[in-house]
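A single chain comes next, written as structure tokens; it is the form predicted on its own.
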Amino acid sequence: MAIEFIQSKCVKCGRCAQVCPCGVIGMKDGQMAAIREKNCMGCRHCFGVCPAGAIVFDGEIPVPASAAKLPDPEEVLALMERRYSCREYKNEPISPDKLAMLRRVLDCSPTGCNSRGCKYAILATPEETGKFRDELYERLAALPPDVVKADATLRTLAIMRRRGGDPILRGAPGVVVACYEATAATGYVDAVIGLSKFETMAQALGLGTCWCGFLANSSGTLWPGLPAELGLGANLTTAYAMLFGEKAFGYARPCR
């Protein structure tokens, strides 16, 4: 991480030093400076808090500050109260504009120690998800009976699959799989937080969502190399997954 100070702009308010969680910034020869730069974890709070735009972080020149329009608290509460697990979807792809917003949410989701140790694979068309769905059930059918019998989740899935339908993906046109690096300080928690942020934005965009516990709880046996096959790389662990897509119909009132 490289932190530079434009001393001609600095008003010496000290906010950058105050918000730094690692004690990186302080006074040196009467000016603000990065005094323990090797300790920087890249949270960029100094960059964000500076009222004068006097901090250059990794070469990025700060743009003039602008006030963000925040949603009304009542609107946020209504969004939370009307959230439900959607298991009925339209068989159509998610629009590029909505996908772009959802990806932005994942990009800015917080992680412990700013490790950025999470990666997400998004399948967002009926074709992509259909291929993924077929592979899941082929793998389920190929498992030895004694392995299925010994695992409650796999046993339930096998029974539901024999009865017909799609017990894992529920016919959803979209699925996001969250994975984390083994070295991430709080990898599993970070991944779940990311999906929670993703769900909130998806709901705000009018999409339905459902936490896919069947996939999360069975992936270790059903598809141990899933992160690599999704193009996320090796040495990753599947944390959880979420279904999403355009709702087949809405609900008239909150479920709770």
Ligand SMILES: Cc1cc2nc3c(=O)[nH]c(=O)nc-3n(C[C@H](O)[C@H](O)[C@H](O)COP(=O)(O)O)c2cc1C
Contents of the next structure:
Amino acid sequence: MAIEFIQSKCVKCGRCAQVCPCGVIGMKDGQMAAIREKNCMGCRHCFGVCPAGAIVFDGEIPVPASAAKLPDPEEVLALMERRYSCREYKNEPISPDKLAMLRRVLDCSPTGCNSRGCKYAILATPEETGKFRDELYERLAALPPDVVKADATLRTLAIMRRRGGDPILRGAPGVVVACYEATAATGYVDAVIGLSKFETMAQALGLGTCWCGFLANSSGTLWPGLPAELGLGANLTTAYAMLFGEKAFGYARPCR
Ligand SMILES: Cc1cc2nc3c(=O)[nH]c(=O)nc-3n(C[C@H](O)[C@H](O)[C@H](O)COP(=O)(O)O)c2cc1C
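Here we have the form predicted on its own; I need the corresponding form predicted together with this ligand.
Full assembly next; the chain just shown is listed first.
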């Protein structure tokens, strides 16, 4: 991380030093400076807070400040109150525009110590998700009976699967699998926070979502190498998963 001050712009208000959680910024020879740069965790708060645009962060020159237009809180509350778990989906891909927004949400989700150690695999078409679904059930069918018997989730899934249908993925065309580095102090929580934000944005986009506990709880036995096979890296662990896609139909009223 490299923090440079454009001294001709700096008004010495000290906000950059105030907001820095790592004590990186202070006064040196009468000027604001990065005095403990090696402690920087890259949160970029100094860059964001500077009213004068005097901080260049990792070579990025600040653009003039723009006021954010906040959403109406009543609308945000209505969105939260109307959320529900969707278990019936249209068999169609998620549009690239919606996907792009969802990826942006994951990019700006917070992580402890700004570790940014979570990774998310997004399957967003019926074909991709269909292949994933087939492999899940092949793996379930191939498990030794005593392994299934010993695990409550696997037992439930085996019974539900015998009854037919898709108990794990509920026919969803989209799945997001959140994975984390076991060495990251808050890795599991970071991943779940990311999914929670994903859920809110997906529902704001009119998509249905459902937390996929069945996949999360069974993946350790059912598919231990899942993060690597999803292209996320062999050093990662599956934290949680979420189903998403266009709803087959909407609900007439909130469930609660
Ligand atoms: C952590 C978590 C895991 C869940 N896992 C599943 C799941 O695997 N399959 C499913 O159909 N629903 C799952 N759900 C949905 C819950 O059953 C649902 O949230 C609950 O019944 C309340 O309904 P609502 O989400 O519509 O308010 C999960 C929910 C949470 C919060």
